[in-house]
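Next up: just one chain, as C-alpha cells, the form predicted alone.
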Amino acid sequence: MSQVIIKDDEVDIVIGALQSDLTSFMEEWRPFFSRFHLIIVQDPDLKGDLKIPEGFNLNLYTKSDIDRVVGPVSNSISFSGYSCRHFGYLMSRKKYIITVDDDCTPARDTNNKITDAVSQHIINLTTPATPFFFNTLYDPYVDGSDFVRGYPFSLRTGVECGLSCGLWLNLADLDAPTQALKPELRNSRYVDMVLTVPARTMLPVSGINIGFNSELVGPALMPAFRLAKEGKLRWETVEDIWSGMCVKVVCDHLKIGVKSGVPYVWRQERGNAVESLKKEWEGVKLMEDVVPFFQGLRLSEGAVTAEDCVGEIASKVKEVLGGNDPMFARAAETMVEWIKLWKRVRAAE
C-alpha cells in the first residue's frame, strides 16, 4: 500500500459510547488511537459516569451537553443509542472523521499482523476514488496494480475520496433474519481488497467502521430515520442504513467517490438475533420501498454542497415516500431540522 502522509491535527476519532467501561476497547485501540484527538460521545440513555482510561487526548460530551448544544431545535432529532456518534460528527471540526463501534477491537490480517484501521480509512480517503468506470484490479493507485487495458485515460485521474467503508470480522453486519436463520455464521475470510463503488450503485452502510471526509459529506452522516420499535442494537436499527444511501446520492451527485474493503475490525458478540428480529422486521420491509426510491434519485443542477443535497433529497422523500408510511415524513422533518443545526452550530463559531 503506498504510503500516505497522515496530519494527526487533521483527524478526530468519535466514539459512541453505548457501555459504561470502556477501557478494553480503549486499551485494545490504543496503540492506533492515542496519536489523534477522540471524541467520546455518552448515549444520552445510559446513565453514570464513564470509565475511560488516561493518556488520551479527548473530549468527552454528556446528556447535558448534548442538551445545551442541540437546545429546542426540534424534537425530532434524537441522538440515543448509536444516534449518539451523530452529535460527535456535529462538534468536529477536522477534515477527516473515523468512527469505530465500542465492541469492535483491532482485527489480524492473514499474516496474523494487527492491522490499523485508522491508517488504512486515512489512505482510502486521500487516494483518488473511480466511480465512473470499474477498474477490474479493484484499487488502481494501491502497489502492485494499475489501470488496466481499455481504461479512459481522461478519468485516470480519478476523484475525492468521500466516505470509506471498513468490514468487519467474526460477526458480520447481517440483517436480524438472516443471523436468526444463521446463528453460526461468521465472517472469517480477510480479504487485503479496496474498491470504489460505482456511480449510481446504492450499497448498505454501517456505521461500524467508517472514515469520511467532513467538509465533502459531513451533514450527509445524520441520524434521521428510526424506526418505531427501535433498539440499541445494529441488528435493531436502520438508522445508518439510511444515512448510508442519503450520502451515496450525493457523493454521485457531486462527483465523489464511496470504497468498501480494508480495514476490517473485529466485531464482537451482542445480543439476541430473535428477539432484535421483532424490532427491525419493520425496517426489513421498509427497504423494499426505499432502495428503488434512492436509485431513481436525480438531484438539481443548483445542488452544490452537501447541506443542498440532503434539503432536497427530503424534501423528494416527503412528496414521494411521506404518503406511505408515517416514519418517512418524520425522516424527511428530521433532516431538514439536522441541516438547520449543523449550520447553526457553525456559524456559532
Second form
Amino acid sequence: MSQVIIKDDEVDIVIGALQSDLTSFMEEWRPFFSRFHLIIVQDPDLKGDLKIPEGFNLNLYTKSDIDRVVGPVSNSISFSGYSCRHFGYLMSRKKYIITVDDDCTPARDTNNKITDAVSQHIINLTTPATPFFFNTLYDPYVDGSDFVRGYPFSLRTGVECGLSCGLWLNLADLDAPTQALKPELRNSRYVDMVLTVPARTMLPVSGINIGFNSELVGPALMPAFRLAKEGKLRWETVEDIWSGMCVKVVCDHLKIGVKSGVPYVWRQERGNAVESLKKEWEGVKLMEDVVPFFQGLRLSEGAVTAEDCVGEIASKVKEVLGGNDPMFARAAETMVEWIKLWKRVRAAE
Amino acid sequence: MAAAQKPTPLLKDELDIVIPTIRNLDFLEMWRPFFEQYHLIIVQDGDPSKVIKVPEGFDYELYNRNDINRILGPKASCISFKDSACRCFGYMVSKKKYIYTIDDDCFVAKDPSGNDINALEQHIKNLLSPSTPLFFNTLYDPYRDGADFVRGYPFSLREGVPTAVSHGLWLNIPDYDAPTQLVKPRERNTRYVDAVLTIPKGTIFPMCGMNLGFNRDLIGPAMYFGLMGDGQPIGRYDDMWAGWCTKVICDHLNLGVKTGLPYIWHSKASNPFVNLKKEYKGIYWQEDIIPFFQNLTIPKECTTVQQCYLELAKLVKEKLSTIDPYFTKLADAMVTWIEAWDELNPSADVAKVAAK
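Mind pulling up the form predicted together with the partner chain next to the form predicted alone we just looked at?
Full assembly next; the chain just shown is listed first.
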C-alpha cells in the first residue's frame, strides 16, 4: 500500500571492481543505475586502469586513494578483493548504500520481466520491518498483502529496516563443498517475496547483493574477518558472513530490522568450486564456532549506536573466541581499527 | 539437471484427514483425486440431529456432538461447540501418525502454470523432510529440489530436526482479522510465493488451521484448539492458541515448524461484523498473550509433549488469569484435554515420543 518516493540523492551505489572491464556490467545495469551516484572502488590488487562506459555520475577510487585516506592502518585492514567496496562505504555520505558483485546482472522474474534490484532494495529499506512476530503472508506492507489474523496490533507499525539481503538466480551463493557435490545445481526458483528475519535469529548474509541504511548500521559492515588469501571468489570468502552476523546483532540490539528475499540478481558463472575447496575448508570449520557465538551474544544497554555495538562485539570476540584461533583475535583488532577509521574519516569533514 | 526426483510416499495408511463441518461436505468433490485414498475423520459441529452427507466413495468416520459426549463423558467439556475448534476432537480419536486438517470452504488452487495443486502431497513432503529452526537459510527450505544450504550455513546444523508441523497458506480470501477485513473487503491474495521455510526457534507465529498438517506422534497433544464458540467470550483464536502452544513446545523439544507451500483456494469470506464480535476480546488479550508465550520457559524436566503442555496450562493459570477468568477455565480445559488424550491414546505413544 505504501508509495515509496525514492530520493535519488539519498542513495549511493557502491561497486567493488574485481575485473578491469566493467563495460558489459555497467551497460546491463545502466537503466537502473543511471539516476544514482556511483562509487566504484578498484580492487587494490588489480593492476591497470578500469574500463568504465560514459554517462554515469560516479567517483572512482583506487589503491592510491585507499592508501592516502587510510594511511598506515591499512596494515591491519585489508581492502583486497571483495573488501575493496568497504572503502566505498567509508567514502559515501549517503543514507542508503546498495552494492552488487561485478559478476551479477539484472534478473528476470517469473513473467520474464527484468527486475529493478536497486528500487527493490530501496523499497525494502524504506518500508518498516517486523522482527518481533512472524507474519505468515511475509511482507505486510507490499500491495495486496497485510498482517494476518492473530498479529498483535501494537506490533503493526514495525521498526526501521537496517539491512536488505537480496538473492541470486543461476549461480546461487552456495559454499564450495555444496557446489562441488552438485556441479549442475542452479537456482531457478524466483520466490516473489521479502520477509523480515525475526529478532534473535541469525542468518548468513551474502555480500553479493545487499542494501543498507548507512546512517543506522554503516559501521557494522566491515572487512574484519578474512581467511588467508581470501577475496577473489565468493566460495573462499567469509568476511561478509562475519560482518552480516555483526549487523544482525546490532540490529537486534537497536531494535532495527533485517529483511531477506527479493530482489534477485543473475549471477554469472565464475571459478571452479572444486579448486576452491582447498581454501574454503578453513572457513567452514570456523563457522562452527562463529554461529553459536553470535547466537548467544547480548550487548549492554549503554551501546546505543552501531559504533558502540561493534566495539562491544569486538571485545567479546577477543574474550570468548580469541583463544580458539588467532584469526578471531585479529578480527577483533581489525574491528576496533575499523571503527576508529570510520569515525576519523567522518570527523575530517 | 537434478537427479531423478523420488516420488512422494502416499502415506495412505498413516495419515488421517480431519474436517470440521457444520454445513455440508460438497467441497470434497473437488478434492476427490487427492483425498480419495485417505481415511477421513469428520467432526460435525452444531446440531447433531442434522445429517451431513459424505460424498460416495470416501472412507470415513463421523462424530457429532452426541458422539463426543458419549466418548469423552464429562471431559467433553474441553471440546468447543459451535466453533471449528471442535476439530481437535478428530486429532484425539485418530490412530494415525499424521494429520491433515482442512476447512470445508477450501478448494484446490492452481499454481502459476495453471496446474492443480496437490496440497496434501506438499504437506507430506514438508513433514517428511527435516526443518532448520536453528539458523536461517536464505534460500528457504534447503531440502527442496533445486535448493540447498547457502554459504555460511554451519555443517553441524545441516541435518536439521524432525518436522512436526506443516502450515499451508491460502490464495483468494486471505486470513485477515475482522478490522482488516472491514478496511479491505476486496483484497485478495493473488501472490503465489514459491517457498517453504522453517519458522526460526524462538519465534512464534499466527497459525491458521485452514490448511494444516502435523505429525501427531511428535506433537499431537499440543494441538488443542481451546475453548471457543458457544458459551465462550472469544472465537477465531482456536488455531492461534494451538499454534502458540505448539511452537513453544516444538522449540523446547527441538522440533520444526514449516510454513509456506502448499496453497489452497479459500473461497468464503466470513462476515466481518460477526468476526469482530468473536475476535474483539482476543485483539486486546493477544497483546498480553504474545509476550507471555515469548517469555516463558519450559523446565528441562519436561521431555514429553504432555508434560510440556501441562506445564503450559499451569503457567496460563498463573500468569494469564489476571487478564480474565476465561484463562482459568482455559487452563483447566487444557488439563482435561491431556487427560482425555492420554485416555484415548494409552502410554505406548508417550514412551515413543519421550525416547527421542
